[in-house]
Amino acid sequence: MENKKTKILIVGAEALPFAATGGLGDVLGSLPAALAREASDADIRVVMPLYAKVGAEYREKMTKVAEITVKLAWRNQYCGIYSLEKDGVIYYFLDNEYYFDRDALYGFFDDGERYAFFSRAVMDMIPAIDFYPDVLHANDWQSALTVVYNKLYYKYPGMKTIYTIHNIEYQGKYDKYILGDVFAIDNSDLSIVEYDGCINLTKGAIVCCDRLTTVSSRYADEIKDAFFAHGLENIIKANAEKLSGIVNGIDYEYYNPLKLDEKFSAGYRTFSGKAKNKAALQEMLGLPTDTDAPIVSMISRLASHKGFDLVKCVLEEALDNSDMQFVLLGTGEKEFEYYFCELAAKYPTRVRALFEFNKELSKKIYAGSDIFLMPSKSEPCGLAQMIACSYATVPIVRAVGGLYDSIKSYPAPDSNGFTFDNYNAHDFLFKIYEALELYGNTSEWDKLTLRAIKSDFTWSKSASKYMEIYSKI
């Protein structure tokens, strides 16, 4: 008799390669496939909105599975359910053009209503497709209401829920007077989602879920502290017994130096391709082709919590006291864009600032750089430091969140980068100087870059830990 498969439904607002804006999309694009590979006794499925951003190449492969009417408070809305299979995983896409046919994923005045509809539609989808999960795994505030709705109203028999916090800064906070009208929650249940005088969807999911996870072990400890928790520290501490942290992985098929024009890997015969990628990057950006000049890079959203105030304090000093070249790729706060524009004008042969979101260009910068900066004030997991390692680029990170869990500081025997503890500009600068000095010691630098590229950030380890949690609950 064939064993019954464990049925897992992963719910989230975005997933690569269909539509994504950041780390959540990376996770939902990679973790489900890793789960399917690791657990042959599990049926892994994912559901997300059918945004306008989902390309025709994927829409053409979709099958319409069902059509339902979703009741959200006084609204009765159409929802089409489409599916396609990718990497052993069935992805469902929920269609409603009023909510999802827009030129971006987020940032609209009615985001609360949009994702309340999405969450309600997920719950109504379950009987429509005849897939009753053993575990529903919701991710971030946009799908938090699936956990709340199941606990309060749907109560699907035997279905357990997991809620993953990818970044606790984004909680889904709204005026409590729209509780019934927008979120279709009875006033008698207000206490479930009320926190600090308003509706807080993340708080609701935390108290309603069976297990609570976040994206690194260090971050799981940090969010019990007011400095990191953005007001939710007391709720986190009250639910600490069901909290655990699992660090994310990266997609080595996508971030693969063997897919570059100038290939390289940890193997001795092909590692020389790293230098060719550096020369190609210098040529592409119009920088002097200087093998001895280390290229230091940042690829990031330009936001203060990413450590750019520290960068502003020390970068010119580092440029003035070394022959380093600096490359930035990213978009964000205008204050930082103006700063890097001025810096590039002041150092025209040594600094390049590229204000765009470009994944293909990012891979060229990772591959051609020697040192990668990530001095974050907070970082739930972080993927950039792992990607840098996969291209033998040495990261300098602050030992916080997932950066602490993934990067071990030189000169430790298992080091794959440099770390500093305090959120302090001079501690950061000291590590930059330490890395630049080591760069001049070719033998030691080569050993460090080899350890970096051999770092194991595959999804298989993370997937095994998730499957362990699924099994336990």
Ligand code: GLC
Contents of the next structure:
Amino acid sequence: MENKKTKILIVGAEALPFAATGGLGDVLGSLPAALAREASDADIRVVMPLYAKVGAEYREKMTKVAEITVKLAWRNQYCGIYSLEKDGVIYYFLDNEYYFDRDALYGFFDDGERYAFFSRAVMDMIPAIDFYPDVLHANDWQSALTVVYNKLYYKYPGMKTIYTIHNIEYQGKYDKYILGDVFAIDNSDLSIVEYDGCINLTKGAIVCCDRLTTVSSRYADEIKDAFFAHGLENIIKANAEKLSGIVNGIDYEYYNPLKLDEKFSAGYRTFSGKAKNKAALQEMLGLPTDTDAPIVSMISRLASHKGFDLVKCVLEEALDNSDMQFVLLGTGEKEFEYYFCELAAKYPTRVRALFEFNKELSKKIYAGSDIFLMPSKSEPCGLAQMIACSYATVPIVRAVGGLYDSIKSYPAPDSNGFTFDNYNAHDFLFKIYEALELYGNTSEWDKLTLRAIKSDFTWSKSASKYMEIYSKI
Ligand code: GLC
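Can you now output the form predicted in complex with the ligand? The one shown was the form predicted on its own.
Next comes the full complex, this chain leading.
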């Protein structure tokens, strides 16, 4: 029987629980299932690379759908297509060990070639699987070329494309001389992907897509401005008619406080539970067990746009003027790792810094903390502030991008955290002091925490907005 459902193929470089390094992985791990739940008349599928990091527990469940040869300029490369079903969504994994059997997802000299291969393979897989998408939905620069290839070369009849910007800072910029050799784009098409003297894959997708989205409505406005657009403001403005902002949700099942191991599961929606979780965290990290002391935490990639220069300016002052303990989890720029190393050495009984990307550990830190910091310089959406709320941890954020859209500042009646407007270290510090002071006022603090827990960051509203866009185009 013919499948009459609207067919959506979501393309991206990472998805939880299979392989992830950041928020894109969260989104591609939870939006598809939300779409499948919301729209029973849609057939939602996702395609990503089969990285070495994808665990055996998932590989065991995969079946091989097909094997194709992908032509990328002069290269002819094997590509195995595997699939498995999860939460009503079929995930495809594209296998090529030369490109994806590596010890990390990104950061290699040939990332441009790896994702050109991936994008090409996505386009070539369409006739090889029994699924012809009505909409191809690409995410971030690693899959930007699918949109470009379709517009220029594949031109699949009736197939529309959506491109979502998760963070405009990462654009996929390369030297022009590899246009044909690595990206398999003809010289006559250079103007499509050229920007500012370079190949810019994000620019190519923005120009070629039918609809453009980003991950909050505030960020959709912000990227028309040079401060946020990392050079692409004019391209965004010229394509503003296609653009809309749809805020991300979080996966309440994946971040389910009740699913942590016993020691940490006590805090969910009970305030005595928070103290137990805190004690468990202190014990785990070798911090003095003092459940009165507020635990302030950060869980973040150590990237400068996350606001670490503000943290560097004022964190010691906050430590010196309070009894707070501080916990950091994340990896990234060495400058910040050194800083937190030194800080932990200076405050051995009050500061812990853990340099890893570790989802299970992150959940315990959310569960055991009282206050969560996110002073981002820019933040397309941000998920950590939402996850913190769901674990009864009050966020202090800079009112920017998705942080602006999701967190309302105390003492507003609908407040679920604290916000500050300017990218200024002392404005940030004063919010920390304000939060620490309110923390001492248990009844007010509990009310604020309760509002944070009750904030609705489910996917359902946003999923229907995506469905609306899918059906309109
Ligand atoms: C990127 C952005 C982050 C967003 C995520 C998912 O990681 O930096 O703000 O939440 O993508 O869209």
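Model, not experiment: these values are computed from the prediction. Residue numbers count along the first chain shown, from 1. The term rigid core refers to the maximal set of C-alpha atoms that superpose within 1.5 Å between the two forms.
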Shift of residue 286 between the two forms at or above 2 Å (CA, core fit) | yes
